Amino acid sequence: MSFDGIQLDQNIDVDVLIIGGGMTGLSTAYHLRDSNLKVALIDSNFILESVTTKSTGKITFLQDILMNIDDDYLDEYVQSEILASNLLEEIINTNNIDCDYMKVKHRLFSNENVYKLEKLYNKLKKYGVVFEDNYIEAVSAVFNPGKYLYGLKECCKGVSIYENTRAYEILKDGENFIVKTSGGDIRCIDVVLATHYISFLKPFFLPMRSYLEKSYLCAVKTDKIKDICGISIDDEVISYRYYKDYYIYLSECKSTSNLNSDESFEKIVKKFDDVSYVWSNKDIMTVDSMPYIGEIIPHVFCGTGYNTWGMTNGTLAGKIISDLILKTKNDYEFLNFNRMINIKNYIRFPMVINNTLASFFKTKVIKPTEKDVFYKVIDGNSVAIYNDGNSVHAVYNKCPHLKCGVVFNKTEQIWECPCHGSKFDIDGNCIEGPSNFDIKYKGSLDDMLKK
């Protein structure tokens, strides 16, 4: 499996530019690959470093968020997830993508709210689910998202794919757009924002309609492989599945305003005798628990807010967005950006704003207290410093997105913005948005240590 990507090194003209090479971006590219349109896709990193590859890889309509979706939209949403699940299976089979796809039983379970499960079951039984004791069960599937993305990329031979090519700015140029990137300008008619968190054109769109949730995962060696997976609907979310000889477990779902990632990692590791891998992921949670997929402004399309179910919703977004570009009718207008949202869904909104303000305050005024992590003001700039015992790593303590401070995640060796989830490597190179810029300290480390 090759990880070498081509970088853009010149100005180009295309019909459609897709920004982001995760599930949404590559799914859109797949459906446009045989059209008469000239299509390009850019990703700021390598394709296999996207948020998609950190997923547990479940493919099902039986999701925990069904508990929160208004009855007026429930059937439409379930049918959209069934379509996405079937479409993903069809793409895998048609193209012989080796991604460890297999059918399994999926359970939505509860130890605290069985009555809520039974109520949901009565709404879903027409879709073939069964209800037993403390769970609802349906036939679903699992796969390896990284292998799938690699296979999907190989299917998109008619699309120009550029990796390590970061988009910085989108400008209107008459009827076209010019996208400024690290490798050159791209002129296009249509733009697809597949960047997980929208930070172009409508910078305050997502903060007004969503919040971020961070989850912690681990993989544990096991010899008891089962064809089953599941997720709870309780306050303490638990999600699990099996993959080859590993048991993958997700827990500790928290707001990104929680500054101590290492503490959450410690809690999840203590649940098992021997943990082989740990990692984290972030998800955009919308106020009505449904994704935003469609056209934001004329000729600018996006899919985001997948509420932890990015494998199905990213696949769905690729189909919907490509249909809109190709002027093909579909039945999923109810997921568009201008949909009416019931006022009751905004009950959580003050909490969302308060979490963001709390994150900003904690990182700017209080500053986290961590061993080996220091904060200094140097030449008028706030600088965050981590000493790993062998070398010193320094970054500017200001996320370029909306100027929140950053905290250090020792377990994953990255700097993170707790306000909107931007991630930077240990030396400040941006590895995940919404930030589009690095925070590398440009001064002399020797001079910094003296000060």
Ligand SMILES: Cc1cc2nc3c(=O)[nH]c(=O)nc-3n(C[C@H](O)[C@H](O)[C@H](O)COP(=O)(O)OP(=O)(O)OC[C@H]3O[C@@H](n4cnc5c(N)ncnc54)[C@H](O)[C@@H]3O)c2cc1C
The other form holds:
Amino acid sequence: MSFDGIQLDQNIDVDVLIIGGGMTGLSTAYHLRDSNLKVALIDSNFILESVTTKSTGKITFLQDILMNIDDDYLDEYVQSEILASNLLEEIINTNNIDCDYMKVKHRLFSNENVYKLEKLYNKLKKYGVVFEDNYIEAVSAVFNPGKYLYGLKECCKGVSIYENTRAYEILKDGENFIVKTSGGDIRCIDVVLATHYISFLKPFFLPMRSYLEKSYLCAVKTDKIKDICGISIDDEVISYRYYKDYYIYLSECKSTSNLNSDESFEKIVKKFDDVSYVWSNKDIMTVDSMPYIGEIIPHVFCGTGYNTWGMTNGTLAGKIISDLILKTKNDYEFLNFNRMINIKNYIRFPMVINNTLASFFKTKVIKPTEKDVFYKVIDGNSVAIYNDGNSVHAVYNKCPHLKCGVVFNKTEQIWECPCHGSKFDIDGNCIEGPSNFDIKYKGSLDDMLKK
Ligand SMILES: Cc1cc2nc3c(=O)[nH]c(=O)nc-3n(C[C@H](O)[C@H](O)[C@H](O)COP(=O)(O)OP(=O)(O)OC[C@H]3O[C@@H](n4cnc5c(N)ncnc54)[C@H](O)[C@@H]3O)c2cc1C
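For comparison with the form predicted on its own, please write out the form predicted together with the ligand.
First the chain shown before, then all remaining chains and molecules of the complex.
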């Protein structure tokens, strides 16, 4: 795979601008590629650096979150996920996308809550789900999401795709929008927000209705490859699949307010003799466990809040959003941003807000200082510093999103915001939102060390 991205370097006019080139953005571009609309897609990074590419790449309707979805919506939701799984398979087959797609069985398993599985099985057996000992199972699929995105991008020849081009601001200009980006202004009629965490135009919508869950993953070499994957529904979430000659294992699912990523990595690495790769990934969990897909204000569309099931939901979002733009009828109003949410879903929410406030407090006031990671106030600015033994890396201790402090994750060598999960490289360049800005310390490092 080559990184052949073009960067925007002028002002342009289009009908539709898609911001974000992960599963949601590229799926939307795919359905609009042959329309007579002028469509552009921008991504702040290269297309293959999104949350999508760091997922476990399972495609299934048999999701752990079905446990939390209101009975009133369960059938509609399951049917939407079956449709999305079929659509994904159809896109792969029609376009011969080489992405290691294969059919496997997907299991929801439990050691502590088998009775819950049985209850769910009774609701889902009409969809071909089977129940054995401590698991329920359905035919599903796995693939390599990075290769799939690359294939989708190749299919979208009619769409102007700009990488390394970040959107900073969206302004209304009469009937149109002007999107300010790092490469120039883009005037458009419709905007698709496919940035994973949506902070444009409705900045407080997601903080009030969702939280971020972060998980830690590893890949271990194995010669015992199986055509099964699964996820547990117990308090300690474990998810696994096989890819080529690797066993991929996910555990330690925590809210992003976990300040010590290195400890979580240590825990999963200890479970195996020889781990080849480790990484973390985060997703947006909504109050009622269903995604937000639809039009949020006239001519602005979004797909977000996939509760760790974005392969199907991102695919579905692409179809729904393109139908809305092309004014084609669809039956997915129940996923809209403005749906009524049952009050009982808010019961666990004060705890989530509490966690975010606690992270804010811990990173601003207590500051988790270690010998090689420390904080200083310089010229009135709080600065976070990491000394790797050879050189010193300094960043402003203030996430541009909602001003939380940052902590250092030594395993991945990145700065992270525990409130909403923004990630910055070791020198403060923003690599994942919701922040849209860098936190590079602009003062002199020599002066900083003297002070
Ligand atoms: C550990 C883990 C495992 C998972 N495994 C699975 C799985 O097995 N199956 C499944 O169905 N789902 C899984 N998911 C969920 C899935 O990965 C996500 O829901 C999905 O990838 C989100 O897609 P997206 O398009 O919304 O976001 P992304 O893939 O992150 O795409 C957003 C894009 O927007 C760009 N962007 C952001 N801000 C800007 C800006 N200001 N300007 C321009 N571009 C911008 C980013 O660079 C990025 O490329 C998993 C999630 C986690 C955390």
